[in-house]
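In structure tokens, the next block holds one chain alone, the form predicted alone.
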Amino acid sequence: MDQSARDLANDRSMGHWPEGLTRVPYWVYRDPDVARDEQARLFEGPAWHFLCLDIDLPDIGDYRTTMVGAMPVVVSRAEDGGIAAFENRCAHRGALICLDDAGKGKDFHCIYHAWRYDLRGNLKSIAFRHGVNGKGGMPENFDMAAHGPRKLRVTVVCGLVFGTLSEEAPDFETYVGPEVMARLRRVLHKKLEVIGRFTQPLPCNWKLYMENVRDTYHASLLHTFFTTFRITRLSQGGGVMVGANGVAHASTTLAAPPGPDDTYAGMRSDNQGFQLEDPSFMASVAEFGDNIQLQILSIFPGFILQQIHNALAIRQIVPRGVDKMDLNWTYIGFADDTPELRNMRLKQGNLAGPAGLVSMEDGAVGGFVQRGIAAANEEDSILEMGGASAETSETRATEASVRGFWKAWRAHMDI
């Protein structure tokens, strides 16, 4: 552990870091110094970050802008047909090079002083480089090739574009691990299409949302849609897979057999008398060759892939300070979807998101925690459900994958 990590873990007034993976001090969700160190060690360090979809950039000159932590990034289809990613920052005075969410062009011009970059982020020209009427301009020995935004390594896996600034990051599949890679390929096994996008602001530290995603047993307690209509129970088959390094996880829930008199399982609540007006809302087809009705997969630090019945979505976490974050949602289908299946995906899209019948509570509960720990800098959260390790489990009544997140976080933060 280097000195900066010792300072982070031990020398601050709010307390030390407990041993093991079953306790997390609450100050890590509230301290600006932690957020600063995360940007350097996680988001600009040896980790892989979701940038966009390969299909977002079908032709040369197509681009999208995104974020890696606090760092703005441009992703483009370069002149040679490959995908390039670079920091969205002009090398001159630091202005954004690209202002739009997406678009198409031959190159990029900074609006401030018209420094021009090619599709790979290389500086190509400077306005008034040679001055005016022989006066002013840049020095004769100014080397444009030595100046430009930082470039990211890029990989494309299952139609997803990931990037990293670090040369020390392992290849993507090693980073994720073979078991979770198989779960990623299970869902993203053919050409994708985007069927919707939106951004959801959340009033909490980004780590609280990733903990929620990896918390495999809260769904049957927190989500009233599940509990009211008895859609998911821990007694159903499934489990949680955690990579050896804690970087990736995949939790699965097997479909329960339909009841003897229900067209769609669980659509009536015998205890409370509630019934869905349109039970076809939960109609689904088994399109992945197995009995998994729900899979949530995450890759540290900020990528989530969702399969809830036939509703498929990618979620990207973007920190916005110690107590705010954005959650970028991209709903997807496959290029060969039938009209009936596409309509099913669109209808089931209402399960998740800020007003989702299932996950509306996920957008609020992180804020409840953020408010609850406001004066608890010397206290710790408890992660003992299912033991003390971060290992694959055949039950979802465990916090193993949450502990896996903290295993990865501590490794990257050198704590």
Second form
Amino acid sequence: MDQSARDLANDRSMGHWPEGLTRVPYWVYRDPDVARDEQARLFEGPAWHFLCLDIDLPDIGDYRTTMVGAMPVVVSRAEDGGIAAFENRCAHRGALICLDDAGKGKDFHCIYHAWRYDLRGNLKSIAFRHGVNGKGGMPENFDMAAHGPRKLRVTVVCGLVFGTLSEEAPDFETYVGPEVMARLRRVLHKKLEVIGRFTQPLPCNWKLYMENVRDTYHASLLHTFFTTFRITRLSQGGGVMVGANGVAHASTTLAAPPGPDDTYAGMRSDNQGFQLEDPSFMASVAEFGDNIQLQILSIFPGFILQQIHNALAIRQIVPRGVDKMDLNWTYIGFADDTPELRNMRLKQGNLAGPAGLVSMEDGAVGGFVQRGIAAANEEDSILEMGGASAETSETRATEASVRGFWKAWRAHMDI
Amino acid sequence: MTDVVTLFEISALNAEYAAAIDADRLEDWPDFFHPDCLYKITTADNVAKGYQAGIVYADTQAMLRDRVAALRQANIYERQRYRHILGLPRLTEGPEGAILSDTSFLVVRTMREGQMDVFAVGAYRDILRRDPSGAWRFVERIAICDSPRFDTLLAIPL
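Show the other one: the form predicted together with the partner chain, since we just had the form predicted alone.
Now the full complex is given, and it begins with the chain already shown.
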């Protein structure tokens, strides 16, 4: 594109991107300037980003590497037992400090020139700082305390580690809001255990995936498996809540009442004749003390918590350029799972993920939009289902939480 | 030490298995397994860490048939096909007449528009026993992918 995103938005502020949340211009998914702005304003701005699980770092010196947008990050368990996070970039020449997904050490050494950092990312020593035989070395006045990778503020909530580079970001619970915080606590209420990790590269702009996550309207239409087996239908009870700032959402589906349901009669996704030969993997237990069968929760910009029956997973969005992203899946259970419940989670793992019987379509549908809009720089998508607001709703036949995403996005991007 | 006949039989089984998938005869795929079985797709990292989950996890042959039925009747995905390139199975004797087998695989995925990608590379870790007719069938087939990445979606089984 020739024009920057901001120029386009300003040019079109009276027409092409109208006031309100019911239209989204397609260039937001394609413009490299938007992606650069997002890195500065969202990923390095006043938003909170999922980094890892608390249990990933049980002991002092344990670390994991992750991404915050395009920025590589190290998360570590420091000497005082707290969790620290810092940019995975040596202060000297910019090389990665940590080269593996996870590990353990007393400190961190950049392999390039052996600059050494403590577990909080503070620069502690420089090889040949005083030269060799009195020659060479760093200037005497070089201030190690003033040089180091950028450090993130860190918060640990419900066993999740979130971070932000911004001093201006509100505290995490304010950022998320009380309604969705309660939904987060509902699921993540005791010690977690990782049962698998997978990465799913998707051929689309990251925002198309997050919109899909928040789109309660599509679930039972795109995903036939859901409707056929009555895991979710719009006619089942449930709803969608959206935080006041649009940052967080949680959609819920209650267990289906007995009896036939003709809400979808005649639609492609209606296929009442489809029977499972082995329905054992659809058996589930109400482990959270309520009749919520399915809850999808998201925190802007890139965190998702999934509860589909007993299949629990955390998904982290990592943009990889304007038309690619990675979705990092962490399948979880609880440390005190019985063998029966654990087996249920393993079998229900078939429902979601890259090969999810319910939701494999989500992997591809963002790519279909990305390809469909290749020549649509002057066009907009429509978000009018359920009105024009981004408020909590007792129906899922709404795009309220997608509008909430854009509310948060536009606030952060100042568009 | 397993004999050359067994090596031949299990190599032939692998060839038939791959041909069924690559020729879109998915309905034949569950028949390569015993009724009580385990089929899982996971990664080398998950195996190394002892993580049990797979992106596909079926502990009965009926679950495999259900997956094929879902692919045929419920799931929507862009037209695509696989080509399995298999290595020679490395066999060891297991307990009570079972055979343990490791076989490298390379799967190239060709999409509707012609794009070809190395979609999956790894090894099958198998346990085989003869069925009542005397044919080798999988008690367990774990497809262990070298990469943690599964591009876009995995519809067709490995």
